[in-house]
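Listed next as structure tokens is one chain, alone, in the form predicted alone.
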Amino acid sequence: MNSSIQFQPIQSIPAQAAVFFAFEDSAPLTGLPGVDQWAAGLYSSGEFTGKLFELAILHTPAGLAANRAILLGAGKAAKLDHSLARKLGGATVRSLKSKSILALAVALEGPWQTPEFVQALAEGALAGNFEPDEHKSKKESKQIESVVFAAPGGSTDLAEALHRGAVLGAAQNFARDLINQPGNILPPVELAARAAHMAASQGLAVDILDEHRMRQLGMGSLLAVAQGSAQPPALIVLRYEPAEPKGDVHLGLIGKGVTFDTGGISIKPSENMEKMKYDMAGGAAVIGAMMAIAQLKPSVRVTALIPAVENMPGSQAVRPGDIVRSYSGKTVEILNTDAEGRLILIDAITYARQLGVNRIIDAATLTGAITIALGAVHVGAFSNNDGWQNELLAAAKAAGEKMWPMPMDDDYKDLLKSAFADMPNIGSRGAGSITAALFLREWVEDTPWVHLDIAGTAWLDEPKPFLSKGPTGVGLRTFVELVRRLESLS
């Protein structure tokens, strides 16, 4: 989908429609006699009322390039803030295209000439154009072909701001594609080959560990969940140097790479198995922010880690009660194999540190008790630093990424012991979000660290007016302004 901006009424912009936003409050002025009057008239006999994602259409509207004239309900103007913005893009975009209306004009006026808002409705539009039917052999949908903001008297930092939005956009959608595709299309080593084409192509630096790299270093962790499977595995490492670094901030975005879960021997439940090929989201998340951070140029220093692997109950599967060494040294008594995501994790945190990364963020889809907990709303955040999370938590709250701080209290760590190593995997039937993120900081130590619990927030099950049903890309916008700060705080 192609964006752009253009400093001029939206009178003379050729479209298929032409897009007006309407609150419920009042009808919308927009400047055109023809428009106002049928839109006073749907506001006055209660036909629209420009309630949130309400659609009205004129044909050939007197006064305007465009064949239409939409008005699309914003709901109430004193909720108005860029996250509804975004939700507007999507919705705009996906209530058009339905109608086959593939070229789109919409109008900025008054409160929405504003750079968050031109970037949240960049994003929402190209997140919104996104469709999940890419094997079908006949697609169902249609593609937004292009989106024409008109400001009438904005500046370049709208224009800047569209630029921003669409690069978030696209990096959202090229996660959200990575998230989709099924297990037998992308296995451990294509998630690497396209994560390093996206390299490649963006002027970053790439490294794949493969089986043999990572046996000679000691990963025993991360080799323990491949070994049930054919396909090998793939520690993916992606760096981002700017040209002239600001600060001593070098952070580590590490995302879980599990490109599908049937649980090993610890077998999950056949219902709703076929969409564990999203165990890989907080790992697609990772590889799209260092697709857009490469774009956008920060002077912070990033390296992302993606442990990749497929876990499966082959004949060589890893067992209950196997006891596998870490490549800190720890030793980990493997209780549930289902319990794999932490133990792909902790091998890649403790290479993170070892390349110097000084702040953590990973991201996961890694219980089922953050859904109990969270329901498919907000993401779990868990970290060993106050500090560090309410940055990270502040960019999210920007970002328009619903996020809620969970508990570590030491007091859970009673939960997590074994007679027989180090450290077990699982804790008892309660509080599992909470015990899998303990377990991850003890190979974290004292490194700033926030985990993010994305199980109950990367997939949808059902679409929304703005977004399609299936992967979400959640994490990713976060990971982007949590940078942009820390640039900014350099």
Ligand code: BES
Contents of the next structure:
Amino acid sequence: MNSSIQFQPIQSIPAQAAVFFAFEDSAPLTGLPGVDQWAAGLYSSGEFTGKLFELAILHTPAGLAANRAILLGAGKAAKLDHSLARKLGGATVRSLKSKSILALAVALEGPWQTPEFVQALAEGALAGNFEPDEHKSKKESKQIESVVFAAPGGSTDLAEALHRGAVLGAAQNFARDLINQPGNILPPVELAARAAHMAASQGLAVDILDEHRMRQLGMGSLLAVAQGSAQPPALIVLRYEPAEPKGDVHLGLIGKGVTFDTGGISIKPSENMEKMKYDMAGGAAVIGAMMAIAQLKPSVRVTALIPAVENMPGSQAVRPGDIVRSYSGKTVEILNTDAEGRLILIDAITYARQLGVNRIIDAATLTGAITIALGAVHVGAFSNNDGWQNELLAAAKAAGEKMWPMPMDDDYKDLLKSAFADMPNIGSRGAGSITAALFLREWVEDTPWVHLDIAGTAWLDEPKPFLSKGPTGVGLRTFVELVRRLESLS
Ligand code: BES
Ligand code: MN
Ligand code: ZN
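Having looked at the form predicted alone, could you now put up the form predicted together with the ligand?
Full assembly next; the chain just shown is listed first.
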């Protein structure tokens, strides 16, 4: 999808449809008689009320270069914020492409002409255009070809905002495409190849550690998870080095990359197991964020690490009770092979710290328990540092991704005791997301860190008017926003 902005009134822009956002309570006033009279009639008869995502279409509107005028319900005017703008961008694209209306012009009037809304509309429009139908011979819907934003009172800051939004939307779709790939098509080595290809085309440095190098380094925890699969593991490392770094922040973004999670010997029930292809959603969000960072070029150093494995119950698989030595030297008693995410993350965390990373964010589809706690709405955010957690939560808010702080009280540590090794890989009963985070904290030590449990939010079971069913790419926009903020902080 091609997006652009023009600083001229919408009536002169040729398109298959000219879209006007219409709030509840009063008909829109566009200054275009052909549109305003039509809208006034719809509102006074009650045929159209402006409720969220409602749609009305007028063919061959008088005085417009476009073939159609469209009213898209925007809800209550007082509720307009960037989150709503993002959804409206998505809903516009999704409702029109389902009607094969593929070249759009969108009128930005009055309150819409701010960088914040323009960026959000572009992000939403691109994200809305994504369909998880790559492997279907017959596509369910066509793709929107172009969206032109008409902002007669706009200037270059709106053009920059549109560029940011387009970069973020495309990066999010890149991540969603990775997440959507099934385990057979995207095993660890293929995830690494796609990350390396993206990195090379964007000018990022890349290093893929293979099994041999990980063995030399002593990454016994990550390799224990990998050993049950015929698919070799990979530790993907991507580096963004700014031309002129400001300050001494070196951010480490770590994403869980389990390309398929059967549970291993502690095997999962077969019902819904197919969904476990999204167990690399954290890794994909990190890879996509690096793609956006490479294009937006902030002056902050960022290193991304994605431990990639397949968790399988092969004949060489790790057994419950096995004790492994992690890269840091701490030993782990593997009581449940389905708690594999934390086992691969801890070796990546130690490696990140060794590379000089001094702040860490990790994103992982880590526990089913986070869905019990927060459902499919909020990401759970766990941290060892309140200041750093607040930075992350502020970035999430600005990026329109809902995240909620979770407790990491030491009292929960009593649940994590191993009789035979330094740590067990699961807690005993209750607070499953918290004990998982506490486990990770043992390897993070004093580096400021936030762990994001995205198991509940990385996959949409039902489509929304503004987003398809399937992978969401959650986390990505927050990471990029956080890096932008670190730039002015350092
Ligand atoms: N990948 C799963 C977590 C998950 C569950 C993600 C549902 C998305 C949807 C993770 O590896 C896992 O299996 N966690 C276990 C931990 C348990 C064994 C302590 C879980 O949540 O059941
Ligand atoms: Mn698991
Ligand atoms: Zn998993």
